[in-house]
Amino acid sequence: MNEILRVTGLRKRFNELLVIDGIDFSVLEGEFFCIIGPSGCGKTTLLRIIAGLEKFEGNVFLRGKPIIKPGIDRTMVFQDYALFPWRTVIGNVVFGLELKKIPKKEALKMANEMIRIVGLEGFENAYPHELSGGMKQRVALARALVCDPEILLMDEPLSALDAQTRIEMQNELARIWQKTKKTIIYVTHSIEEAVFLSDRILVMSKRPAKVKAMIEVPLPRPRNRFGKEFLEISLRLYKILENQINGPGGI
C-alpha cells in the first residue's frame, strides 16, 4: 500500500500549555489506522489537526501536499452524530452532495447506495428522533462516505453506545470497511474497539503527547475477539497505557 498521511515533527500549543511535542507517524492508503492513549493526551486534538481545523507547528501531509485547511478530501465523523435535526436520513445523507453542486438527481442516487450499503434501507424518511443511538451512527457514516473523502476521520463514534449496540456497530464498521477500503484514522478509548478494528494502532503518551508505541494488528477479518493472538494483543496495549497512567509522572 502506498503512503497517504505523513505527520512530522507535530507540535501543538494552547496559550502556554504543550499538548503535543514532537509526533512522527504515516499513514498507508487503505489503512484502518487507530489512536488510542490516555484521556486528555490530546487524540481528539490531533485528528482535528489532520482535518485542517487548528494550526499547529511541524508538518502534515496528504499526498505530498501539505495540509493548512479544512478539505473535502477529509471527512470527520463525530462521537454526538452532528445529523440535521429538520431533515430525514436521505437529506442527511445528500447534503455534502448538495455542497459539491452534484445534480439532484445523480446525488439522491449515490445517497441511496450509501444507506443500502450501511443497512438503513426502508429507512430514508426517518428523522433523527425517529432513530436509536447506532442508526444515527449509520447516518453519519453514510453521510462522511458518500462524498468520498479520501480519508475519513473518526472521533470515539461508537462510545455513547450501549455495550451490545457498540459491538454490532464494531462489526458493521468493519465490514463497510472491507466493502469501501477507506482510509480511516479512527480515535477510540478502547483497546477492544482498536484490536478488532485496526491493521496498526497508534499509541499516545500522555500530556505533552509523544508516539508511545505503534503496534502492528496483524490478525485476520473477521477477528475473534477471545483468540489468544487477540487476547495477546490487547494485554500488551494494556500494559503500555497502565504504565502511561500509573507510572513516573502519571495521571
Contents of the next structure:
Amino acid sequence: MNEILRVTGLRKRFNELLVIDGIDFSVLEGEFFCIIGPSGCGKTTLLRIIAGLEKFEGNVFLRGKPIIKPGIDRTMVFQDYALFPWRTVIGNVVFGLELKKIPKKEALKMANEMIRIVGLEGFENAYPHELSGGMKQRVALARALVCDPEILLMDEPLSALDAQTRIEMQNELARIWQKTKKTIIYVTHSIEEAVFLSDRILVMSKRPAKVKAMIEVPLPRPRNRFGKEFLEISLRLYKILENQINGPGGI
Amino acid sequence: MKSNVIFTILSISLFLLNWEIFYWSIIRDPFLLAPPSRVVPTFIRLFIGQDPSFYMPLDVLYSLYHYAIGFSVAVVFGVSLGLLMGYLKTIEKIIAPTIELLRPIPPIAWIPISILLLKLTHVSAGFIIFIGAFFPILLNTRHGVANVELKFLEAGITLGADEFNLLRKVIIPGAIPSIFTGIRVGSGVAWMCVVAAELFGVSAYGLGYQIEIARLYHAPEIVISYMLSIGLIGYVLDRMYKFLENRLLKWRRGLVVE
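Any chance you could show the form predicted in complex with its partner chain after that form predicted on its own?
The complete assembly is shown below, putting the previous chain first.
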C-alpha cells in the first residue's frame, strides 16, 4: 500500500503551552488509522491540523504536498455532527457537491446514493432536529464521504451516542469503510472501538504529546469483540494507556 | 383551545361593559369620550367608507404607504449594514460608535429636523419610520451574523467553502432567525412611528393624522375608531411576518428543545 499522509516533526503550541511535542507517523492509502490517547492529550488538535484548521510547526504532507489550509481532499466528521440545521438531510449531503460545482441533477443522484449507503433512505427531506443522534452521525458521514476525499477525518464521532447505538454505528462504519475503501483517520478514546475498527493504532502520550506506541491490528473482519486475539490487543493497549496515566512513563 | 376562545370573549366583553358603565356613570359628555355603543357603529361606518367627512380606507392606504417607504428602506439598509458589521470587524469598529450615539435618540425627536429638511411630504413620514425600524433590524442582523456557531463555519470550510460561499451558504442562513426577529421588532416600532409621524403633521394624510383632526372636531368616537384601526392593522402586520417566519424557517421548529 502507498503512503498517503506523512507527518514529521510536528509541534503545536497554544500560546506558551506546548501541546504536541514532535510527532512523526505516516498513514497508508485505504487504511483505517486510529489515534488514541488520554483526554486532553491533543488528539483532536492533531486531527484539526491535518484538516488544515490549525497552525503548526513541522511538516504534514498529503501525497507529498504540504498541507497549509483546509481542502476538499480532507473532509471531517465532527464530534457534535455540525449539521446545518437549516438544510434537510439531502441538503446537508449535497453541500460539498454544490461547492464543487457539480451539476444539480448529478449532485442529487450522488447524494441519494450516499444516503442509501449510510442507511437513511426515507429521511432525505427530514431536518436535523427531527433525527436521532445515530442518524445525525450517518448524515455527517454521508456529507463528508460524498465529496470523495482522499482522507476522511473523524473526531470521536460516536462519543455522544448511547452504548447500543454506538456498537451499531461501529459495525456500520466498518461496513461502510470496507465498501468505500476510504483512508480514515479516526480519533477516539475507546480502546474497544479502536481495536474493532483499525488497521493500526497510534497511541499518544499525555501532554505534551509524543508517539507512545504504534500498534498493528492484523485481525480479519468482521471482528469478534470477544475473540482471544481481540482481547489480547485490547489488554496491551490498556496497559500502555494505564502506564502513562499512573506510572512514570508519561514523560 | 375552546376554553381559550371563551376566555377571550369574556375578557373583551367585561372590558367593553366596564367602559360603557364608566362613560354613563362618570363622563356623560359626548365631546370628551364615547362609549362602545357609540364607537362600534362609528367604526363600522368609517371602515366601509360611509362617513361624510372621514374616508378611512384612503387613510389606511396612506399609512401603509408611509410604512412601506420607511420600512422597506430600513430592511434593505439594516440587513446589509448588519451583515457587513457582523462579518467584517473593521467595518464594525468604524460604524459601531456612531450607531451607539444615534440609537438612543427616539424617532420622534427626529420629526422637527425631518420637517425642516423634507417638508410636509410622504418621504418625510417615511424617514421617521425608517429611523424607528432601522436600529432593531441592524442590531439583530449584526448579532445573528456574529453569533453563527464556529462549528458550522468549520464544517463549511472543510467541505470546500471559500469566503464568499461561506457568507452565502453558512453565515446568512445561520443568521436568518435573528434577521427575522429584527424585522418583526422593527415592524412594530415602524408602525408606532407611522402614527407618531402623521400625528405631528409630517404628512397631511393617514390614520395618525386623522386622529388629530378628529380631536380638533371634538369627536371622540372617531378618535377611538381610528385608534382601533391602527391597532388592528399593527396586529395583522405582525401576524403576517410571524406567518412568513414559520413558513421560511420550518427547520427551527423543535430546535429549542435540543
